[in-house]
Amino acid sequence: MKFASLAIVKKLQNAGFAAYWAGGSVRDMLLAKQQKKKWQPKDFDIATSATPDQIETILPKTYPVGRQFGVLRVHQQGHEFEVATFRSDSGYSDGRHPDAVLFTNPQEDAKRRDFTINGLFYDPVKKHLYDYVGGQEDLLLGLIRFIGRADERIKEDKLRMLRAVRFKNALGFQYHPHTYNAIKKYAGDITVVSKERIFDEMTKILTGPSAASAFGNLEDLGLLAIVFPELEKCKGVAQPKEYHLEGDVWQHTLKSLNNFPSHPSSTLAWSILLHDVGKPDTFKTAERIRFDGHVTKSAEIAEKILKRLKAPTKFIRDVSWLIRHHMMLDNVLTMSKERRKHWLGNPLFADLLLLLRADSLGTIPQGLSLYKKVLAIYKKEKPRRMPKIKKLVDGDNLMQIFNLAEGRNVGRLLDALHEAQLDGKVKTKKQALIYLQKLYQQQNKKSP
C-alpha cells in the first residue's frame, strides 16, 4: 500500500503538481518515530494542487465519489486511495458539508481540518514535513487541539466532538483546555448529526483502545446523557454486594469494557456495553437487591438504542442474542451433547464466551470458573459445521400468519422457536404454530 500511494504522488508531481500524504498516515508515521515503534499504516490520503479534472487525466482509474468537494477515489496497484484537491471551505449550514468549496493551497487546506495532529502533510519523495497548524508540537505534547477556534471547528461538523474523544483515548493523549471546554459547551448539538454517523463513530470508539476511558469521557463531557440516556440511568443504581463490590451498574459496565479482548468484533463490543442496560428498570429489593428479568429487558433496550442509531437489522439481532443469552452459559455444562453441538456451532458462541469473560472480570470479586469450564468444552467439542435443524416455519409464514412486517419481531419469534426445537419441546410444524401463537400472545400482553 505504501508503494502504491508513493506511485500516485510521483505521477502527480511529475505532471507538475504538488502532492503529499495527508492526515492520519502522517500523524501515525510521526508517532511511530517518536515512540520508536514500527510504523504500520492502515491507509493513505493524498492531497494535491491538481484539480479533479487534472487528476482524472493523470490517474486513469478514478471514481468521483466526492467530486463536488474535490475528492476522488483512485485505484492503484490493487489498493484504493482518496485523492483530494487542496481546498478551503465556506460555511457549513448543514453542520457537515461545506456550502462552497474553493480550490486553494496546502496552507489553507490545513486550516479547514479538524485537529492539529490531523493537519500535517508529508512529501514522501522529498521526505519533507509541512506543518502549518502546530500539529508536530501537539504530537510531542500529547494534546488533542482543534485547528483555529474550537467552536468554529465544532460548528462545521458536530461529529468532531465524538472524534475528539476517540483520538484522545486511542492515542492516550489529553484534551487541550479549549477542546475540552468547547465540547462541554456544545455537547447538546450532537443531536443534529445523522444517527448513522454517530453509530459508526461510536463503533470505532468501542472497538478501539481504551473504550472504558472513552465512555468515562463521554459521561464527563455531557455527551453520554444525550447519545445514550439509557446508560446514563445506570449511574447510581446499586448492586448486591455479594456479587458486585465494584460499585453501581455504570461502574460495572465501565469495568467490563476495560476487559475487552484485543480488536473485538463490533457485535461483541456493543453487547458488552449494553449487557446490563436493563438493570435500572428491573431494580427491586427482596431479601437483597435483585434485577429479575434484566437480561430480557437489557436486550429489548439494546434493540431500541441500535434501532434509533439505524444499525443494520442483522447486527441488532446478533447483539440482542448475545445479551439475551449471556447469563445462560452454565446450561452448557449440563445439556446433552447433541443440543450442545447447536450452541457450540453457533457463529456467535465465541463472542458469547468473551462477553461472559468481560462480564466476569467486570465484577469484584472476579470469578472466571464458569468461563474456563465452558471454554474447555468449546475447544474440545466445537463442531466444524453448524448442525442443521429442520426449519418448521420460515419468516414469510410468520409475517402472513401474524400480519407482521419484516423486522426484529419476526427474528425474535424464529429464535425462540429454534430454542424450543433444541430443547425438544417442538418437533412438528403443528406444534411450532401452537408454540408461536402462545408466544406471540404473551408478547402482545407485555406491550403497552
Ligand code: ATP
Second form
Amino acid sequence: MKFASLAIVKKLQNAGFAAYWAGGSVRDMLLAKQQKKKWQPKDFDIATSATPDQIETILPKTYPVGRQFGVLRVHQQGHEFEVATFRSDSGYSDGRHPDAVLFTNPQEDAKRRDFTINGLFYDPVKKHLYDYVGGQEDLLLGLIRFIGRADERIKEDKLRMLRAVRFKNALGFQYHPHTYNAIKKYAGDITVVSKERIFDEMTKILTGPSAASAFGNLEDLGLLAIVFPELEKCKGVAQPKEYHLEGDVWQHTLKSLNNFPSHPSSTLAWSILLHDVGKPDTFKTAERIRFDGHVTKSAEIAEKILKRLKAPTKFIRDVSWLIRHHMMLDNVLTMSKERRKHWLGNPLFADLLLLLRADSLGTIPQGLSLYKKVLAIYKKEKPRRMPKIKKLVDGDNLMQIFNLAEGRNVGRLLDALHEAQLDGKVKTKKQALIYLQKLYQQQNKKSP
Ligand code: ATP
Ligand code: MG
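Structure of the form predicted together with adenosine-5'-triphosphate (ATP), please, following the form predicted on its own?
To see the whole picture, the full complex is given below, headed by that same chain.
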C-alpha cells in the first residue's frame, strides 16, 4: 500500500504539482518513529495542488465520490486512496459540513483540519515534513489540541468532539485544556450530528484501544448524557454487594469494557456496553438488591438505542441476541448434546463467550470458572459446520397465518420455534403450528 501511494504522489509531482501524504498516515508514521514501533499504515490520504480535473487527467482510475469538496478516490495497484485538492472550507451553517470549499495552498489546507496532530504533510519523495500547525510538538507532548480556536472549530463541526475523545484514547494522549473546556461547553450540541455518524464514531471508539477510558471521558464531558441517557442512568445504581464489589452499574459497565480482547467485533463491543443497561429500570430491594428481568430489559433498551442511532437491522438483532443470552451460558454445561451442537455452531457463540468473559472480569470478586468450563467445551466440541435444522414454517407463512406485518415479532416467533425444535418439543409442521399458535396467544395476552 505504501508503494502504491508513493506511485500516486510521484505521478502528481512529475506532472508539476505538489503532492504529499496528509493527516492520519503522517501522524501514525511519526508516532511509530517516536515510540520505536513498527509503522503499520492503515490508509493514506494524499493532498495535492492539482485540481480534480487535473487529477483525473494524470491518474487513470479515479472515482468522484467527494468531488464537490475536491476529493477523488483513486485506485492504484489494488489499493484505494483519497486524493484531495488543497482547500479551505467556509460556512458550516449546519454545524457539520462546509457550505463552500475554495482550492488553496497547503498552509490553508492544514488549517481546515481538526487537530494539530492531524494537520501534518509529508513529502515521501523528498522525505520532508511540512508542519504549519505545531503538530510535531503536540505529538511529542501527547496533546489533542484544536487547530485555531477550540470553540470555533467545534461550532463548525460538532462531530469533532467525538473525534477528540477517539484520538485521545486511541493514542493514549491528553486533552489540551482548551479542547477539554470547549467540549464540555458544547457537548449538548452533539445532537446536530446525524445519528449514523454518531453510530460510526461510537463504534470506532468502542472497538479501538481504551474503550473504557473513552466512555469515562464521554461521561465526564457531558456527551454520554446526551447520546446515551440510558447509560447515564446507570450511574449511582447500587448493586448487591454479595456479587458486585466493583461499585454501581456504570462502574461495572466501564470495568467490563476494560476487558475486551484487543480487536473486538463491533457486535461484541456494543453488547458489552449495553449488557446491563436494563438494570436501572429493574432495580428492587428484597433479601438482597435484585434486578429480576434485567436481561430482557437490557436487550429491549439496547434495541431502542441502536434503532435510534440507525444501526443496521441485522446488527441490532445480533447485539440483542448476545445480551438476551449473556446469563444463560451455564445451560451449556447441562443441555442435551444435540442442542449444545446448535449453540456451539451459532456464529455468535464466540462473541457470547467473550461477553461472559468481559462481564466476569468486570465484576469483583472475579469468577472465570464458568467461562473456562464453557470455553473448554467450545474448543472440543465446536462443530465445523452448523448442523441443519428443518425449516417447518418460514417468515412468509407465519405472517400469513397470523396476519402479521414484517418485523421483530416474526423473528422472535421463529427464534422460539427454532429453540423448541432443538429441544425436541416440536418435530412436525403440525406441531410447529400448534406451538406458534400458543406462543402467539400468550404474547398477545401480555401486551394489550
Ligand atoms: P484514522 O486513523 O481514524 O483513519 P485519520 O486521521 O486518518 O485517522 P480520517 O477520518 O481518516 O482520520 O480523516 C483524515 C484526515 O482528514 C484527518 O487526519 C484530518 O486531517 C482530516 N479530517 C477528518 N475529519 C475531519 C473533521 N471532521 N474536521 C476536520 N478535519 C477532519
Ligand atoms: Mg484515515
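Residue numbers count along the first chain shown, from 1. Take the two forms, superpose them, and find the largest set of C-alpha atoms that agree within 1.5 Å; that set is the rigid core. Model, not experiment: these values are computed from the prediction.
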Core fit, then residue 15 C-alpha moves 2 Å or more between these two forms: no
Following rigid core superposition, Cα shift of residue 430 between these two forms in Å: 3.5
